[in-house]
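Just one chain follows, in the form predicted on its own, and it is written as structure tokens.
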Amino acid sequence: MNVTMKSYHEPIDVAVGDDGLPRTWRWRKSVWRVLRILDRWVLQSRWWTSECAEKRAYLLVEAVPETRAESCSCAVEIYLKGDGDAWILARILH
């Protein structure tokens, strides 16, 4: 089996469900679907020092784009950027 990742650390745009998770985003004039979530974490730089340092909660999806079918779904890795002002899509796994 190969697997092929791609990154792009992009801006997308999320909708989120009530429990803040992602439902669905849209990213290059397609809309993609979260069918479930794998995996998540956090990730601050320099939390050893008093300066302001980046954090982002990542999370590890299986999605699809909402024109392909679900068989065709693929692991996608998704960030949420400092206190939640941008969710960006990191890299897409095939």
Given for the second form:
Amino acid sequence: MNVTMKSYHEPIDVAVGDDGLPRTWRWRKSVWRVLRILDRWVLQSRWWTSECAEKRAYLLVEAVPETRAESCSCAVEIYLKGDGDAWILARILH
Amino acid sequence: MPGFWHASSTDATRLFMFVHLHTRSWFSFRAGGSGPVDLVQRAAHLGQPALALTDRHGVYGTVRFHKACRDAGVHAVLGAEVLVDDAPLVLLARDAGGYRDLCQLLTRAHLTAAGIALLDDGQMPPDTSDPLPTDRRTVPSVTLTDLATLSARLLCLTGGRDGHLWHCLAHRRYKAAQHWLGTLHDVFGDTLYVELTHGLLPEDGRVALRLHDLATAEGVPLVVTNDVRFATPLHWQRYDLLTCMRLNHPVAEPHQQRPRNAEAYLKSAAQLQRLLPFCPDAFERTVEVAERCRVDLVPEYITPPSANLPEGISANKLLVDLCGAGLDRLYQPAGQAAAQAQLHKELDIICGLELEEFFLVVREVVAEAKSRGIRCAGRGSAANSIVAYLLGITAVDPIRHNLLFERFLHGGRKGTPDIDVDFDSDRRDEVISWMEQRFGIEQTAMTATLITYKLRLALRDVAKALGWPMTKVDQLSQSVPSGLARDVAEHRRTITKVLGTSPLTELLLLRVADLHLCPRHLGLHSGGMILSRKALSHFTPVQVSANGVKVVQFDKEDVEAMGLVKLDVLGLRMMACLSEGASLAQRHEGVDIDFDGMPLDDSKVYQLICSGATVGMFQIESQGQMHLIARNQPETFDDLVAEVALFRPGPLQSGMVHPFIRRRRGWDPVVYEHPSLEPILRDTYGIILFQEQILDVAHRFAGMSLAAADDFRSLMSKVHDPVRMQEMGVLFIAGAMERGIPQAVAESVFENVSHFIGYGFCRSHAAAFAQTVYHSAWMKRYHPAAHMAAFMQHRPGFYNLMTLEEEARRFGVPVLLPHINHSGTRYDLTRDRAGVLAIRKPLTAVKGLSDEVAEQIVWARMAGPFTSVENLAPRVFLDRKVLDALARSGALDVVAGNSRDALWQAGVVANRLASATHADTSTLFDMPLLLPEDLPELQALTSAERLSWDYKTHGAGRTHPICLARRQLTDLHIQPIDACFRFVPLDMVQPAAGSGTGGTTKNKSAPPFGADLRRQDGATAAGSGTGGTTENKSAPPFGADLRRQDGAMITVAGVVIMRQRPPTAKGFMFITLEDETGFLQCVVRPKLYKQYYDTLIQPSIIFRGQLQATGGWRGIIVHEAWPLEGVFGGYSGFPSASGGQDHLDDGAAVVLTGKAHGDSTAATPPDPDTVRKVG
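Requested next: the structure of the form predicted together with its partner chain (the form predicted on its own having been shown above).
Below: every chain and molecule of the assembly, starting with the one above.
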């Protein structure tokens, strides 16, 4: 099975549920729906630089654009920057 | 942040009871980020009923962890991370047997890493003295076979994210994972658990699921852990930094061993449950596992080693018999009654505490040493005991010196008795070897010492990790004095000067302060030797230090807490000095010296002490002691005991010294606040001087029990805790009032007692030390050559070699250079051309010349003296550097004419030899190594070069460096230091005011005109022609008033030989300045310390100040300071307790720039206003 991956690192507008987990997001004029959470992790680095200290809380989700069927879903890597500043779409794996 | 990332750590629902079973503390030595106390407090805060401590390769933090758990009401589970076939496993001890097996496994791991093979039966080999160097050791590890033999009482967890199981499943190597799990199951059976963890790293979720599935398929139960590395997320940065420092890796670069997030902290069950929702039973099982582990580490009793008892004789009987024999030997019949009474009292207590064997064992050790001719003496509070005295352990008569046994031992005292024995430092290893053989290799080892981060080391390691270049790192660590890491902000200005102002510098300050108390590595305690009845593996793993010494994993406090008996086997260099001095006196002067039988009342010895010429005397050679002696003027042994005890933080900080001296000298009346204090304080003139007196006051005046009084004494000796002090005060005053003492009096006495803050000596310890003081003073008085030679050999003091040589010369003892045909391997005596007994410096005094090479030279010389450099080189193989050093030192002057010629010839000969070797011509013995054309006419050494070469090669010059500058200094009206001694204090001319009752004890009339006040004892200093000056080199100026009182202003210059700023001195700094006429203490007030800081760290200084005179002592209170250029031989650096001798200026820069004084090439005379550094 061939898996292709494309990097984007673009901001997305996420709507979260009561548990804080993303339900949908808007990206490039499309709305994506999260089907399930596949994995989660946190990366932190550069604590020694006050300007560039970074924390990213990643989610690997199975998601699909609202206009497509669930069978067309793909794995998408999104992350929350810092202490909840912004959501970023990192990569899409087809 | 959304809730799923950071579930509240105080989640009210408390979904599960849970215990962290895999936790590292900072006792994993830079592989864990929090102390045991922080971890335990975090667990308690989370409501977790237990906590396991599982540090890497050891149980170093176990005792502190155990205590913290007890204090917090948390059940302690003891274990460790152990490498098994290079795969980490977590092993937990089920019971005492399991703990012992764990210790044995860890011992095996450490010895294997050090390249030491255990015996076939797994026992310790008798000789561990040749381990692998630490940089070649492997990581401590055991094999599965080792583990299988010791697994019965251990529980095993599969090791978290670093474990082999996790690693296999992360790479989908299912068969390998299954195999490993099966292998472990074969060893551990139902005591094996698969460790399920989720560190919020990529793939962790998937691997956790694979682990769950594998464990379920194989029927191995699961437990959840978080593979904890630190207590809270706040400690993550410290943990990452420590990791980088351990790996010697900059923080700015990634490394696979570094943590990629801050999630490895002590989380709550709820936080972990959100990550691992599929196995609730794995949480509950952690509590079951914890409950299966019960190890009680700290017993209520001590376990002394076994004494050597004759057949059919009990320890008690043997002790009583030996004491009886001692009583007859040491006391006259008339004086035995008091001794008998004391003996009975002590034996009752010793037997009640079941310590008979302990005393017999110590006696055995001391007796063995003495039978081998090894000088030794017990000290510490043990010297309070008549039993110790009668057994020959101590040499201080407790009846004669009114010593208090209860300070050493009483029925209520907990823990092991404290006995220290000083041995001749040269032969201490012999004693330790014997003890290992006698008590068993498995039963003996040294205690460890915990090396924690202090200021300089923390700055060094952190700056390096933050990316500063090594040149800056070196500069930084040398720019600050030693101190605590948490006080780094006090040096902000200096640090910023070195590194510049930047956010990174601020980060450095923050991180350095954060390392306060953090352990860096384990070191070796200098003397604490554990003697155990059982094999030490019952209590602790044993490692091997870099030089092959067996060492346990605990420091002395932890060792005592475990009920182990420790005997301090200390090497005292003064003991070695006295032994060697006696041997030299016997060989060269034909006298036999018996220190043990020596009376302690020779007035000439006390006169020498009172003159202040105390360099070379035990404990009293510091400037502070010289000043104290000048005021106190000890005349008897009891005075000497008080002298030794006065100069301690306790009496100093409590302000007891001044009133003691005034009362003793008869200048103030002796008064007691209450009559009941008189018997306790009579012999110290109503002043509290000794620890025993505090105990006695608390017991007899305030009515405390002995146990409470001992606690009270201990509290006074340690850090001042205001809350506890108040509690004690209430108890003290109430107890005194119950005995009918008025409240005001009780309060006043408590006030006095409470000022005795900080450590003070116990009387027995002071008495034991005073004996050695007396012996060293006696040797200097009657055998100065032997004593100073032995002193230079062993260097038990803190003055440098130049000062010692000058002191020897002041006492009429010439010091002769190293000589290729006359020097041996040790300092020795010889007669000089005038027939005077002189010290001959050994070959080993030459830098780089080892004992082995010196022995080779001496052996080769037996075939005939060396006649030239050419003759020397083929007969003894000498490294080029060593040959050069010999030449520069002057040792070859006798065969080469002078040092420069010797150096030239050494170079030619060395090159020729090297060529001959390479050419393989075997003409080594045929070919001349030196030809006439090889020997040009070379310029003579300048004075500065001569002096610099001397300093560089054998640590001291033939003349004092200041001699080179004396002419210029005189032109500037800068006086020699001995000018200070020509001033006489008024109290030497007339009695001091208010001295109606007795007046001064000495010097009731002014000395003769022009007398050198340092020679008041009448001891000779004849023939002091070899450098230095003592006696009246010039008469004082015509018309000088020798009775001018102190307070006159004077300007002196010299090299700095010592710099101190004791914590008890309230910011004052003391610099000892030396010139060719002597040395002087210069006192710098705190304000001037800040103003002249950059000058005060220079190696040579000019001071202008106000003269202070007390008896034979002189000092100045500094008013102004300037650096002295063009002179070397002093020490630059920072003040410290050891004397602040950071860096010796050996003249390299001076010689290079030709800026020395006294040379034809010298530059302009010194300008006191110039601030430029030399070198």
